[in-house]
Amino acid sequence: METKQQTSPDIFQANCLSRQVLQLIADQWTPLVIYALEDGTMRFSHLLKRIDGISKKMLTQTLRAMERNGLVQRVVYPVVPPVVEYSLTPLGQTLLEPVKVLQIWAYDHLQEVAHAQTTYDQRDQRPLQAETASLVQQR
């Protein structure tokens, strides 16, 4: 019995670990947390204020996942009430540059994306619907 062994990562293969690693940062909130922590250690409440639109529950889930995956360090100080601080680990800091590149791209292409969205939204969808109906009738 011959087993097929993967010699190099292939992100297009479902069982490739590189796909799991990509999923670490390919959500809506993780890049924003990374970017927020670029300036250094922050408390939960400061992150919540900094990242507009994120809920407490989602920030908690994101920080836990990032901690589990070695991107964030969580420090709890034994005081009442407890003080919890988050900072990027050395591994998390390696993501600062890629996240910064994405941010720059987003800023540089805001107008183009907005124009594309407007153009798409204003397209007349009837010809496409008629063509689809015609193809269905031909079957």
Contents of the next structure:
2 protein chains.
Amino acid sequence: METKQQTSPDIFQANCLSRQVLQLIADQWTPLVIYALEDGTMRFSHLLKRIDGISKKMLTQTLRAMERNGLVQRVVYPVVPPVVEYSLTPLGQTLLEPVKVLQIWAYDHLQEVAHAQTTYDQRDQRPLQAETASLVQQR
Amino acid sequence: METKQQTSPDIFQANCLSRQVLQLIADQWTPLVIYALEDGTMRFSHLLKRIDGISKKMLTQTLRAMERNGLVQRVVYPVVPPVVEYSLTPLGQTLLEPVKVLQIWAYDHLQEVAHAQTTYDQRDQRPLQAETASLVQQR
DNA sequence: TGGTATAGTTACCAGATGGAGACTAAGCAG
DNA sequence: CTGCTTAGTCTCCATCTGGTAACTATACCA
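Just the form predicted on its own so far, so send over the form predicted in complex with the DNA.
Below is the entire complex, every chain and molecule, led by the chain shown above.
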């Protein structure tokens, strides 16, 4: 992989690495997995039970991606039936705080979001136009 | 944000509201739109140009969802051709910091992630098993 | 007469996503 | 001999996603 050093990392550019890295963690399950691994190692089946609603397939997929990105460590014990333990790498642990900030935000603003949604849904089609229609034709 | 009360709302439950709120902002474009609106209002076309790679359809969709969730305000000026201005609501502005934290993380750990990826891809199929195979049959 | 501008909406369609369920290994309990 | 265990993988298939292109309104400009 050509490590092109981006002196000015413009996150608004599609090919910007920092944007690509951001997308790695901005998905459905990754934040939850990080949070679940906060307290140490966990086996696959434990994660599956802990994270309600995730399927076996998605958990595997998410963990593989996180492992590839250096966020989690995967340790396989060659026994039968298999034992596999997952834990956050030091890099993954640095994500713990940012993810927690997001979760705390979500919790703190539950009602505001819910209220905004019902308001929006009731308003439905009402225009809400600006009274300052002083703006005219462009150019 | 020293008050972390993750006790009552269990984010690991699928029906938990805080989880649903979290999913609202954990998508491809929402963080970028928030960041783009940091400095004030922006017109639709300006956002479209600023956020490289987003399509008209996705931008509309993202903005509508954000408006419904109370994150952005949409002001329509009834002129022809249309003028529509978007800006962050006070609620949306409280998301600015969490989103920035994520972006800074992404920038700060670019190389580590990239390095982890190449290492993983080269290792490919090598097992990397635990030497402590002392674990035996369960139950 | 026709082209241009903005902020969408709609229809169409290929490709991605993701769930369900079957299948596997190796050893042990019954 | 059967069934149970775990951590997946694999196939099948329905749904979702998202891009592209065409279309709209109204006023202005050449």
